[in-house]
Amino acid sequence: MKVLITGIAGFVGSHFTEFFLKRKNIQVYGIERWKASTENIEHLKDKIDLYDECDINDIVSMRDILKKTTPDYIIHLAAQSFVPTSWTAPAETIKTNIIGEVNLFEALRSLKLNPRIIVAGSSEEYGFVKKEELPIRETNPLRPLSPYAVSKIGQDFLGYQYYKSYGMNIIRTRAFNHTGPRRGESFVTSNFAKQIAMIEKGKQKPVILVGSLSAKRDFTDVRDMVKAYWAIMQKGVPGEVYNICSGRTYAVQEVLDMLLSFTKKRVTVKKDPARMRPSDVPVLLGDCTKMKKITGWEPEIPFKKTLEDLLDYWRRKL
């Protein structure tokens, strides 16, 4: 069984690689942009086939890799995945996320390949959600509040359109927040954890800079998220969309408090205007009954354990 992971060196991609390598009879292929960091998978590179000469924005290189690998499954993770960056680089976000996916689909069509594909969407697609609509089901209206969210809706709907138009085996997902070891430092949980580790090592003054602490998010451990993606890949229905989430929320303030409880250092918390967004989604609480019903998946790792592992990751790394 051949599995191709786009964006393999990213946060989720690296955990997916570890997940697959623990199983027999799975050949892992990965796509990563030329000169992009492969730090997350350095310990795995001798066990996979990595193609760094491919960029999803280049359909020719995309086609060449697909012709070489002819995958049975594709986990499409490559994207500009940071919401704040989409405010400063909206055109690049739209291009990478939407046009990049079109290139993947068109390259497959030109080669007459039809593997099962997971399109990694986001809960950010839901955007502004009314209180009476919580928890959020897949049928909820999409009211995006960032260029990133718009780009993920584009990916989501393209997946549906290519399924309907060409019969491609595309399964759409809307993953709610996920975190854990190797999470990029620009994301809130990892950013807090890194700052604490820096303070512990004397590399930063005992002051943690924060943005809004009021937003509430539905967090899942990345290791559980990977299991959910694979369960959906195996049992999901092409053309359908599935939420992946834990079904409970934590305010960003709660996340910070939990991380601070793991250190003996006394710190001051300071608001940083540069970390505030033009608009933000106040609450993202998901309902993944649809996904659980067909897969039986349940998150297993407690959120406290997730944050402890994330902080320990930064302690080792710095």
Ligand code: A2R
Contents of the next structure:
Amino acid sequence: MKVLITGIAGFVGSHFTEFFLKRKNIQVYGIERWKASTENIEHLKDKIDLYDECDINDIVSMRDILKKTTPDYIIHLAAQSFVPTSWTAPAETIKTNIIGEVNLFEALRSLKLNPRIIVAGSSEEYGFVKKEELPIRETNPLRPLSPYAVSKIGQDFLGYQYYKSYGMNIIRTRAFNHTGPRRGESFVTSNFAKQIAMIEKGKQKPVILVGSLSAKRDFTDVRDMVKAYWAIMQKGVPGEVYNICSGRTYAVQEVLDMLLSFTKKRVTVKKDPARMRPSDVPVLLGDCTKMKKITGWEPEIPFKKTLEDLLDYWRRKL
Ligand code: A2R
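In place of the form predicted on its own, the structure of the form predicted together with the ligand is requested.
Then the entire complex follows, led off by the chain already shown.
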């Protein structure tokens, strides 16, 4: 069984690789763009086939690699994945996320390959959600509040359209927040954990800088998330869309309090206006009954353990 992961050296890609390497009869192929950091998968590099000169914006390199690897499954993770960057680089976000996916689909079509594909969408697609709509189901209207969200809706709808128009085996997902070791440091959970680890090592004054603490998010451990993606890959119906979430929220303030409870250092919390977003989604709470029904998936790792592991990751890394 041949699995190709785009964005393999990213946060989710690295956990997916570890997940596959624990299983038998799976050959893992991965693509990354030229000069990307492969630190997250350095320990796995000799067990996979890595193509580290493939930019998804370049259909020529995409096509070459698909021709060489002819995967049975594709997990499409490569993206500009960070909401705040989408405010400063909206065109780049739209290009990489939407055109990059078109390149993937068109390269497959031209090669007459039809693997099963997971498109990694996001709960950000729902954007502005009314209180009475919570918890959010797949049928909820999409009211995006960032260029990132628009780019993910583009990916999602392209997946639907290519399935309908060409019968491609594309399954769309909308993952709610996920975190854990190796989470990029721009993301809130990882950013707080890194600052705490820096303070513990005396590399930062005992002041933690924060943005808005009121937003509520539905967090899942990345290791559970990867299992959910794979279960959907096997049992999901092409053309359909599935939420993946834990079904409970934590306010960013609670995340901060939990992380601070793991350290013996006395830390002051300071608001940093630079970390505020032009518009933010107040609550994202998901309902993933649809995917649970077909897969039987349940998240297993408690959120406290996820945050402990994330903080330990930064303690080791710094
Ligand atoms: O930005 P880089 O060079 O570190 O590489 C990222 C890669 N990537 C690309 N690969 C090929 N061609 C491109 N034009 C391109 N642009 C970005 O995608 C990185 O290694 C990977 C994304 O990993 P993360 O940013 O760590 O995202 P994460 O959390 O693993 O999320 C995976 C997917 C994304 O589509 C999210 O939007 C979604 O799940 O939630």
